[in-house]
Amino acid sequence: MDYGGGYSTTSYGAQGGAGGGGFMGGSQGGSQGGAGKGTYGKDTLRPVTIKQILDAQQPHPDAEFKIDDVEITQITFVGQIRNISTQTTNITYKLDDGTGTVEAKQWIDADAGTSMDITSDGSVSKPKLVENEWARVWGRLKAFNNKRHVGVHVIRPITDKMDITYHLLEATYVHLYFTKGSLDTIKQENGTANGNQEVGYGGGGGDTSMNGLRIPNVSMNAKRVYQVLKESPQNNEGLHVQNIAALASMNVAEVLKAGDELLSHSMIFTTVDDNTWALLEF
């Protein structure tokens, strides 16, 4: 998927049939609401978490849902199957990904059947979905009687648990893209901000950044301790409080207080003991 401009365009699921659980192009209106009418030519497929699904905004009943103020059409998410309810016309899966719980409803197409896989010998097999196992869902967010669910185009069991981590990272990346901007934009903004700062850690002398990242506001003593740790020769164990006090011309009590401040901001960490510190590399 390409997140350079509009994350991704796809015709995935737009044709219904065997992969669509009975959804044919343009047939998702009616009692399910008119959202998405005429949008299949420009559908996007966005990775999301269940919390994002539950928090999605819908300006009015006929409008597309929005996440991060961006319209969504088709979505994909992962979740652990908590319950499977089979009825004559549909199968309802209750899924939980740790951020929330949502129902995914797959309509049964009597002619095409539910989603099938073609095996190496040419035979057809149905993916086995069981409770307490993880699955990936591709579908469309819907609202019916003020309750949200996902209309399933395809649902597949997850065989490699790394896919769960990959999906959550991908969903986070796309969320940050729409809320913070592209990675290139963030780097450019950080570079400009660092270039406009006074020389010194927050204006106190020395390098102003942590490997190009802007630093939080801390006290002047904390800045002095940080600069000593950054500029003084040391081994992998870092520097002891006594050494820092001598190099920074501060008393031990001041160094300890400054150290607590830097530790709270995750800018340094303890090594061989609580009074020996090193910079946390980013």
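If you superpose the two forms and keep the largest set of C-alpha atoms that fall within 1.5 Å, you have the rigid core. Positions refer to the first chain, counted from 1. Treat the numbers as computed from the prediction; the structure is a model and nothing was measured. First, how it differs from the form predicted together with the partner chain.
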Contents of the next structure:
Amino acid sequence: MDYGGGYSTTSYGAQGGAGGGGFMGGSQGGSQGGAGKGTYGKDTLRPVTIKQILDAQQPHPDAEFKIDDVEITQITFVGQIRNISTQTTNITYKLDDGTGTVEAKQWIDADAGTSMDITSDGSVSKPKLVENEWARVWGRLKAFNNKRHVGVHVIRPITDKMDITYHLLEATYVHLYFTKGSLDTIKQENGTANGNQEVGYGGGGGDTSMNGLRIPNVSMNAKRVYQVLKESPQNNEGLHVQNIAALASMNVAEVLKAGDELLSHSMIFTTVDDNTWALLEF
Amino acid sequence: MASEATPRISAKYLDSFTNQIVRILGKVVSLRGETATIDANGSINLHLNRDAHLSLNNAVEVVGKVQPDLSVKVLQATDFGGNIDFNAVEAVVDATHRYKEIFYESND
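Now that the form predicted alone has been shown, please provide the structure of the form predicted together with the partner chain.
In what comes next, the whole complex appears, and the chain from above leads the way.
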């Protein structure tokens, strides 16, 4: 009689009963868990190569993965399907884009029953995914038993082969944006450098310069901290990490890391204590 | 994992990738049974395998091994149709080697 009441006392049972499988509950919990931690508002969709997925850093288990020191949430990539393996709970696609190989898992929604139809019968409206054809995936990077896979939200065959080319260029562009700064900044920097002093185009490979001063190839965050220190009013004690964090709208950990980088390049120095920095100008 | 990467190259990169497995996107200019010639910013001779089905004038993406004589032994060929912008393709090859950190592991 009191069917619902009985189940609702144990949330575990209710999930299992309703979802029709423990895996569904798990995967839902996983993605919602991420949302609960406050990443929901800053979700991004980043185009990446498979090598970037394999090289992504995870500071500690359960943390979001980072590529180029930037947290990733949703990612999109392309790949040639090397293998399709259909299991009771999921379909695993092995994808290769020429930069590496990664597995993408699509959980089967037993209730909806739509994903199943892809393999059983090509007549459904869903497009067909076959081995050796190219596909695009939208999903989220997961780690399970030290093995990485991508939890698939959507996987679709690529109909226009130019998508592959465009995707790789887009992934490069975004990688450069995060490692070298936006196109506008770079143009500006080069402009200033050429105007103020004799910094030739030749330096373009390694160093970029900022406001006429040569600075080594440092991360975006380090450039931001440097910029803040350069532009903010301060006395000869420089600025405290907390102030820099506020001015650059970065968190303290990021500022500290950026600071280490700048310290190692002797671009800033510590003043009254280890966490108060000033520019080393000469 | 890294060894599975197949760097994208064009004709001018052939000599730096001998004995390696690469990925080349080019246009089929001639077909002669077991061999074929494609244009990928320069012409490349291919030794075809049995499953390779190339169409004249179409673009083809080849995964293959660069031989010492700079021809390529095809391991896999995928037809890419007739609608490929080869300027963009060359831009990807250029980006692959200029920013290799996101494309392939290299020894240097």
